[in-house]
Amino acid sequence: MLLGCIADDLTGATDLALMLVRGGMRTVQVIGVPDDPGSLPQADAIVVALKSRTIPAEEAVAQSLASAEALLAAGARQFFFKYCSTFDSTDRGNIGPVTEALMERLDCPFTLACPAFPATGRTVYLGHLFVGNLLLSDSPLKDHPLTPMRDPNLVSVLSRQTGRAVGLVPFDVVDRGADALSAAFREAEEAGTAIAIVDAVSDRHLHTIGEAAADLPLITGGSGVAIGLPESFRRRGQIASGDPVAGFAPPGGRAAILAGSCSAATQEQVAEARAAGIPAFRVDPQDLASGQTGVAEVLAWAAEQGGEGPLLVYSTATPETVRSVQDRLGRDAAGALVEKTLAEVACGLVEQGVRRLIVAGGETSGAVVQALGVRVLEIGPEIDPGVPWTVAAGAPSVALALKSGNFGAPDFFVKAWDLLA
């Protein structure tokens, strides 16, 4: 294993894993702190997905260190701490404390911090983070419910989170290329800087950073920075050329879609799947609450469906319908009821022989993955931007596509299966 990654949330971990796969690295995603490093599968990179963005800093540090320990035991030679491209954090952390703890454990006196992801509009110029054409502090992130970002100057943001000296390597240095940037890293370290915010406004800059950071034991940033890492390993002959998903072997079996997202993209996808004739069962939270329908009814219906094609179970509804259900049941109660039901349906479907499953919705995916006891996901081909097929190791092994609500084209539920043929 070459690269051990620790990500502070589940979808960010998938994002990073995909970036590495696209760069030619065989990549596996592990959910939660790995309990047995010996059981980690062979891969060029392992991404540990934590849920540590907004938990107390001590817990985030403890989980990150335990993950680092497992990755070290599995042979990781370089580490990547992945956080959000909008640097989501509070003055108490967790980016600073986790970076600091990993530096200490990995004996790393100097590292860089770069959330830039120009393809999604996140750029860093003179240490200031822009979201599209707005400064971070003028963007919607200023009103984030958990991590309101009101200061766009990352040197000051990070300085408030760590006792280590934070510096800046500005645009003009990065723009001159990898040699200039490596020299700047050495100078910064000699001058006492421990963590350097590095500017980047284009993918070329990210590739430069990847090349200059090849010898750093720890790199921190958004998934954008990972764009330049595979090339460093390839240059050294550490990863083979060839298709990293060539060995991807999804299990055969029945197929199903569970949609618990009410986002606009998922609504279109449900409509398109139904129009394409995919058998569908609508789960209504009101009926679940009254006991009129439940997991048993859904599973009985699923068992009756013949044919090879996928079947669809969805709670997806329009904003008006969702609002009226929430008014009656309460927002959290309605959400929890639907999540629990779909998670139990997922387990029942797997018992019925379903081996290929698409789940729509971030929270819904979390509930399903937890109910199925999934710990390890091998990353396969990308269906639509940001959403790969994965194979969940285990008995039985299941092909899973976990789709954040608003991701994917309207025909996602119809076409995704072609990649498993």
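Can you swap the form predicted in complex with adenosine-5'-diphosphate for the form predicted alone?
No partner chains or extra molecules come along with it, only the chain itself.
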């Protein structure tokens, strides 16, 4: 194994696996801390998908270190800690605490942090994170129900999460190429910087970062940074040529969409799907809490739907509606109720014969795969930047598209099925 990866949520892990596959690396995604390192599949890269983004920092550190131990035992030569391209976290973590713990375990005195993913509009300039042409603090992420991001200065954000010195490698250095960036890394480490935020506004910068970071024991960032890693391994003759997704064979069967994210992107996707005539059932958390609506009602509705096209079950709502629900039910209770319901709906749909599922939202995706008992995902073709189709190993086999709430074009729910024809 060349690269051992630890991702703090499921959709981010799938996104990272896709980046590596696109670069020619044989990549397998496993769900949860591996129980037995000896049972890990043979691959150039293993991506461990955790659900650690919003849990207590101590638990996130423990799960991440346990995953690192399994990957070390399986022979990983380099490590990648993957978090969201919008740096989703709180002032207590979990990006800083996990990075610190991994640095200590891997005896790594210096690493980088770069959530940039230009293909999805996430760029870092002078240490500030942009979403499209907006600062992170002006984007819809300021209203995220679990991790509202209201400070775009990543040096500032990360410094509040770690006791290690955080610095910046600015755009003009990155733009000069890998040699200049490698020199900047050495200078930063000699000056006492432990974690350097690295600017990137284009894929060329991500390739530069990948080349300059080739010898770092640990890299941290969004999945975009992984774009440059396969080429580093290829230059060393460590990965073979060929198409890693050749032979991808999704199962046939009914199709469904489960949307738990309330991001602006998912709101658009739900609206487009409904406008296209996809049958839709809205799950209201307050109705769930009162018992007015439950899993049985959703599944009964699904069983009545005819035709060969997909159906949509969604809890997606505007930020104002989300806040109102949270005020009544509590922030964590509202989210957990929706996740549990959609996970049970997923299991019921599979029992009804659904074999192709799109799941929108990182927390929702994690709940769904856990409920379905999925442990290993085979990575398939890309639907939109950062979102591939996958196939879950086991019986019954299910095709899954696990989408971060913020990812995908407005027509994502409508067009994704064409790749499975």
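Take the two forms, superpose them, and find the largest set of C-alpha atoms that agree within 1.5 Å; that set is the rigid core. Quick caveat, the model's predicted, so the values are computed rather than measured. Positions refer to the first chain, counted from 1.
For the candidates F185, V338, V354, P244, the hinge between rigid parts between the two forms coincides with P244. The rotation of the smaller rigid part against the larger one between the two forms comes to 29 degrees. Core-based alignment between the two forms gives a C-alpha movement of 9.5 Å at A256.
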